[in-house]
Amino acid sequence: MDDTSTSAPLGFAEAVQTVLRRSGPGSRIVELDIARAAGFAPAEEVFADVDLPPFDRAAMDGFAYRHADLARGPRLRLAGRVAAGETPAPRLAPGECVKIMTGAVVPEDADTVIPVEDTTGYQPRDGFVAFHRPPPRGANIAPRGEDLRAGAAVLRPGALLTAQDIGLLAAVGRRRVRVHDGPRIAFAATGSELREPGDPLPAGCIRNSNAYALWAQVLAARGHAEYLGLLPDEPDALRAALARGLAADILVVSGGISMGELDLVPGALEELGVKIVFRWVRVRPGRPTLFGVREREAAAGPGASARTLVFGLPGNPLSTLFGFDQYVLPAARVFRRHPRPAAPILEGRLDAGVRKKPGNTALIACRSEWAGSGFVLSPLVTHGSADIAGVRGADAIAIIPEEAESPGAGTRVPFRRLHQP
């Protein structure tokens, strides 16, 4: 099917992979501090400034001596001792050993280390340590540049930060690093019937839920997050936000999107030179999901040209947080260079049957857990999509293929984690 197409609903599927063609990476780098950096893609890459370990270092506690000096036999006269940080190491004569903590300087002299374990100690009535079991020269000593050499490379752009990478940022003296900034995701929720929480609650009125959930996905996908407001049922006024809306990097509006005669989005979003790509999909819940593209000025000047990403996604609470989760978090994944866009799709076992139609992809909310085998998925029962209540919990989204009917207990199914930024 033609992506540009907006009448047929899209399969589940096809549409995931339709965002995913209309994504792009950003442009804009930023310097951070590297205790925020994990999870961001690097833009720059970043050598070592010294070799690591800096020295011969101690990777047992224990005594460091020359191995050669063991020949006279297994006692050796205790000459000192050297803790982590002390410089310089206490040097040997021949037949001499040191006590030595891990992480301490070798002295230049001493080529083993034993451990404390294998020796008797220290004797203070003669002032020798007995060695039972000596190591073979060289042994429990890290030598120096034996993990990396001055001037290697560290870190390259192409994956994201670990905390794994941030640790070895600052072994090699590095406090900020540049990296690819996250979208802009303005976000908002519609309904004359919408109030804040903490705000009162007048009668036929519920609270706005669905714009805190989104807030909450938005930050943990590493976006920088724009509230709109609640925006109502009224045509000036919802222009007007998602005008304002559209300057960011992705648009998340959560209602208004069907076919009622207060569903005022895609009208207003046609009227502002919002290109509908879709409005329909396969899947529930979520079957009217909106996704459409706008091109406009970038911040980098005239001439220059960007595109936002437009979802709108059903106002029943499971709607809009698997609606976030499946469509704009992988447009927001491409736009700050994740080599995974799309979260992987793993297998699991259904522990209960559920309830499903064939014609629309189901996506169940369940809890996963680690069986030994193979992942055990147990689906959590709701009162429909707007039991917010009943997906506490979920970390897992059973996603049953539109042609499938409903599955029993022992299915093997296909699931994603849910809320992978």
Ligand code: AMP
Given for the second form:
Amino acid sequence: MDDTSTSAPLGFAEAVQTVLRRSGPGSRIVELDIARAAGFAPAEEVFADVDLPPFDRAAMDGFAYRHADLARGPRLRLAGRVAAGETPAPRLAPGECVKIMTGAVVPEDADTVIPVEDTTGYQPRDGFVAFHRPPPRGANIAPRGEDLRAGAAVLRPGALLTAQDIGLLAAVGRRRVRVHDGPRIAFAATGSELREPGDPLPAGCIRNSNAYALWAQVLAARGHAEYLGLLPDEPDALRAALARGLAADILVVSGGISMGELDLVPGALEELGVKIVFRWVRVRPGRPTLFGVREREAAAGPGASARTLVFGLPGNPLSTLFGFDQYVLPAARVFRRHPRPAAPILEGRLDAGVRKKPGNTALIACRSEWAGSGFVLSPLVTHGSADIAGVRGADAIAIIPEEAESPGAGTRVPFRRLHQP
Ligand code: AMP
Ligand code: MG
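Got the form predicted on its own; could you also share the form predicted in complex with the ligand?
What follows is the entire complex, opening with the chain shown before.
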């Protein structure tokens, strides 16, 4: 830690930008069932195998007919019926119409569909249907290929798959699609005072909550979770476990990165070849926050990323939670080729004042609500950055700029949504 560039604290926005600059897209491609592929970046071109719609399709329940046949009056003889999925569609002699259902093939002889509500109805007593308001020729027919032509490219380049893209993939006959895989994210909790949930809790110990919150965040980020376990504040055990974690695309370590005598994580990482990019950020919670990069040897094998991004987040549960959200998520978004890796910054009005220390950006857990003309942010009262119970229900993080005084009720402040994958 003799390099001064790693010890001077960065501003919060600069720290996030630094992470983004060092992040890179992943190169592993996986083939997924389309139902699981939303949120991933496609890794192949997909072309329509049929026209959409594949035939001239009735867009309304009604009657199909030849528009020219109305020349002798708005009244046609009912000659049959065609339902969705039925082929071949019936032929029409001059002066005839057929009942047609939405989605049915329009008979070859017909050129117009009139909605049933604009007629005397489906059960004519004399076998003739009268039209009250005949629409123009061609009405209520979706022509073959109107939406998409067979052979046309289906996916938008550079965008993540949405539910409607998945629907479109199904419409062009695809069950599976190749996508860019999410990052492998290894994570560990450090602290000799920690015990796993389910194990006995001796005096002086607390439960390891961070590893499980991180696990949830990794999965929400479409990452592959690799839990390295609970690590004691003991150099050899730390080094061995963190070495395993460096095989992942991203390594996240909770705890052990501050100034305490037993904060052994930065030293262990450096011994493992991690170049520390920054160690301190002017933000609370999360002033000690470590970001480093371990370049990998060229021989690391197919699909291995060129580097592992390493995040050391302070062990207080809110610091870890926010740190993942603000630094690790953007890196994971870059990895999976998200078109907007930095989560958008919105603006809201605080409905209560909050206290902040000068010289640091303050991250404040809030509940957000749309109030007709803007967002209202209700800051959650916590007893500090260990208070995981105090942030239940938080869905936003207000970001009070470094230079700002403690903002009072009514102040407009920037915020980000919490847990935006
Ligand atoms: P550290 O960053 O290791 O100095 O930890 C700061 C505080 O967070 C200490 O009070 C720890 O006991 C607590 N803490 C550290 N790791 C965890 C964890 N995995 N789960 C819950 N609390 C933790
Ligand atoms: Mg600790």
